[in-house]
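In structure tokens, one chain follows: the form predicted alone.
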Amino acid sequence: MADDEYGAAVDEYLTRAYDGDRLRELLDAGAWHPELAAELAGLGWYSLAVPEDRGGLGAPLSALGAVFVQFGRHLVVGPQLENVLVPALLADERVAAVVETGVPVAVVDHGVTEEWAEDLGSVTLTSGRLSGTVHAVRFARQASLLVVIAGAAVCLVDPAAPGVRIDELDSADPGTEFARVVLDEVPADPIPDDDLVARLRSWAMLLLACELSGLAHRSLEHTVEHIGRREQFGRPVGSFQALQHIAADMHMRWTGLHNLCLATLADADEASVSELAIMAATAKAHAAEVAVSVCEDAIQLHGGMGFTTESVVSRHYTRALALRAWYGDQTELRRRIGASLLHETDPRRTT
């Protein structure tokens, strides 16, 4: 199946089974819904990029980009990033269980941002034991397994193991639940893969960029629909030149982001670890800026109703704000990209 066919299949299903009424119901009830997770697991969405020799469909990781665009367009709640990406990267029976049940694994990663790293906490692995605290972990309370990143090591931990404490936190993100994870001398063995942390973070950044692109696209679509039917002075407000200019600029920014995501995905599977890190950071930095700005313009063109929490564009905006910072916003990532490029071209650097 071609990459765009995965996206089309997901879009068709979500259009039919995840309509506005169901979305509002799920958002109002919170971000974790076992029935939805089991439903998506039953459809095979969590096995898309799992290799065939492990029972998956064997799609390349780049094929997930089109799927995450649709997750963004339809504002799909829940641990989709963890449930889709982690089983594809980790060959472990405990991780594979998520493919069948939809019960998430949670990634305990203090490296989701550098801007507030001191506040987020950290985890260390010393003599085979994990200790530390990470103050923001997606879906940790619901997880059947914790994927803990400690420096360059990745360890799998049972949430019910002695020494593990998980505290519920409030969340401003309508699609995500957060928790604090505390580890106190928890025995663990690292997975023997030196590049796993870098690949997990890079693919997370790239897939989040695709999700942000989908959010921006749907906000644009809603806006064009709205200004085409909203009338003032006896004609649609979309006929006013000032509004046309804003809508055209929104389309231009989203198109640029969409094309950047497509170009990055086209090269991602064959890229080296270091190349993928730069490519993913570039896409995520641009997505973080564009998605938020497009959603802000969507709210403006919707007028007063755009500011209400019940409006679709308002919920897209809240989601875009939440995803903007996860694994780096535009300011953080541009600084990281610049430092990396300067390091590569520094004549004093030795290899």
Second form
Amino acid sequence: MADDEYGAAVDEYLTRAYDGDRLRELLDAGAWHPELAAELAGLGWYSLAVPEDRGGLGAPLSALGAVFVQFGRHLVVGPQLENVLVPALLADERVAAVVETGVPVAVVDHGVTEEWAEDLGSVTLTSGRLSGTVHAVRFARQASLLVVIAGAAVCLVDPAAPGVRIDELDSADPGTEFARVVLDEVPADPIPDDDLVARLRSWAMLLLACELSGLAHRSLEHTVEHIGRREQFGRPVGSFQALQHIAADMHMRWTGLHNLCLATLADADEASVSELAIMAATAKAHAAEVAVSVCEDAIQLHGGMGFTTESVVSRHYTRALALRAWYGDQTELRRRIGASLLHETDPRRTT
Amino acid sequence: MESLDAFRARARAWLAEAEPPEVPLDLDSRFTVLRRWQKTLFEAGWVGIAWSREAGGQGLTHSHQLVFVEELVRARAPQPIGLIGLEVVGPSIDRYGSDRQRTELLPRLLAGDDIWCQGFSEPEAGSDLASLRTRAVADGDDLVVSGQKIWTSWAHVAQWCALLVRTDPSVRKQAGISYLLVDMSSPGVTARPIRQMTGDGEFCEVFLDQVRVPRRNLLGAENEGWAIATHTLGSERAGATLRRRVELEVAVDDAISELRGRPETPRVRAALGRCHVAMRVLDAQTRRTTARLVAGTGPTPLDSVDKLVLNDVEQTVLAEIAGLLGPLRAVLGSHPHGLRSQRWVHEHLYSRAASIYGGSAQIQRTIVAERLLGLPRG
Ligand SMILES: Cc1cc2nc3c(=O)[nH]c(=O)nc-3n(C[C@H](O)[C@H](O)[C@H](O)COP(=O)(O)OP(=O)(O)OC[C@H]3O[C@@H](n4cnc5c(N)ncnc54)[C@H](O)[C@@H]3O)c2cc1C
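Can you give me the structure for the form predicted together with the partner chain, which would complement the form predicted alone we have just seen?
Expanding to the full complex; the earlier chain stays at the top.
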């Protein structure tokens, strides 16, 4: 299947079975819905990029880009990032179960950003034991397995193992549940793969950029539809040039982001680990800026309606804000990219 | 046809031997040097790469042209002087011209023997170009032209001008316009340079006082100039989009080399990071433009999106780099953070024109809103 066919299939299903009332109900009930996760697992979405010899569909990782664009457009809640990405990158039986059940794996990564490192916490691996705290972990409470990053090491940890504590936290992201993970001398075997941490972070960044691109796209679509219909002063507000130019600008910014995501995906499978790190950071930096600004314009152009939780655009905005700094916002990533341009070294070296 | 790889290798090898000229700051000597450079390029077969052989070109494709632009700019070699002829006016003469016009005018245009200018804008007709007032009245075999043009780049050194004139004032404004090819040495033509914000006197006011232009110098039919003008503006945009990407890419590379090895601050890192992101956006956008150009699809509202992206990237990148000059921006010959202030001030100021010429950013936004997003007309 061509990459855009995956996107088209996902779009078709979500339009039919997810949009509208169901999305509204889900959003009001939090971000974790076991029946939705099981449903998406049943559709085979979590095995898309799992190699065929491990029972997956064997699509290249870049094919996931089009899928995450649709996750963004349709505001799909839940642990999609971890459930799609981790089984594709990590060959392990315990991970493989996710693909069948949709019960999430959680990635315990203190290196989600460098700027908030103090606030996020840290984990160390000493003599085969993991210790430390990470103060924001997506879907840790629901997870059947923790993928813990400590330095360059990746370890799989049973959330029920002695020494693991998971505290539920309240979330302001309509699509994500958060928890704090505390590890106290938890025995663990690192997976022997030097590049795994870098690859996991780069692909997370790139797929989040695609998701943000989708969020921006849907906000733009809703806006164009709304201002073409809503009338004031006896004519559609979309005929006022002030609004036309904002809408054209939203379109320009979204198109730029969309094309950047496509170009990055087209080059990503062939890129080296260090090249991918820069490419993904570039896409994420742009996505962080564009998605938030497009959503803000969308709210403005919806008027009072845009400010309510009734409107989809407000949900898209809070979602974009939550994803903006996950694996780096534009401020952090631009500095990182700039440093690597001046030094020609791997920008992800530090964490 | 020569493969792109072989063509690139040949261009690179030639440029390595060619000893491209240093570009003088003074406008007059700059003109002389760059005109000689165009001749050198032409004689070696690097001008008019995508043009037909009968017009004096090389009969290759737009992809070959793009490859050469890339190699030329990366070799830090200057562009030929006659860009308005090569990128803006020439393609319309090639497409709409009579055999005679094509054989008489195009080879000289390519060789840089004739410099062309584009006499479209007028004091009272800028964005609303179709409201232009310069009149041409039939008199025997001639048209007699009177009026004024403005912002005409290189008019004071040009031999020829592509001039839009009104030949029929009685019809809808687009319908009465003709496209004339005017010899700038004709009696009654005066060009007066205007100093730009950058300090250069690159564009001019052009006064036309009872200028006699032979009827055979009409491009296309009388009163059918508007469609040709649209074609000219389309070529201008496409040419600029492809060339500016490479030029900006080289500018960012140069800035990085100048900044390297100096004490590194968060501001420097952030500025370079932002430039890199912007350049990748432009690169991704241009992949589509190139595909359209090579496929020869005509003008579309997508061109307006390209132009907006290009304006945005150009202005972002040059503002970021020039922003690193800080208070030393105003000190001529200074090197804050290692950057050559004179160059970056010039480039930064020039970037402000990007959203004005070739159809302003506002005009492009209206096109995007109405024709691409389908919003109701205002
Ligand atoms: C460096 C440079 C080189 C140039 N070279 C040439 C050349 O070689 N030949 C040539 O013919 N011309 C040339 N031009 C002229 C250029 O094409 C015009 O400047 C341009 O078309 C804008 O026209 P104007 O300057 O009259 O501005 P105006 O049309 O007066 O615009 C003023 C402001 O109003 C806005 N505006 C106008 N109409 C609308 C509308 N309908 N809706 C919303 N906003 C609107 C514009 O965006 C702008 O911000 C050059 C210009 C520059 C800056």
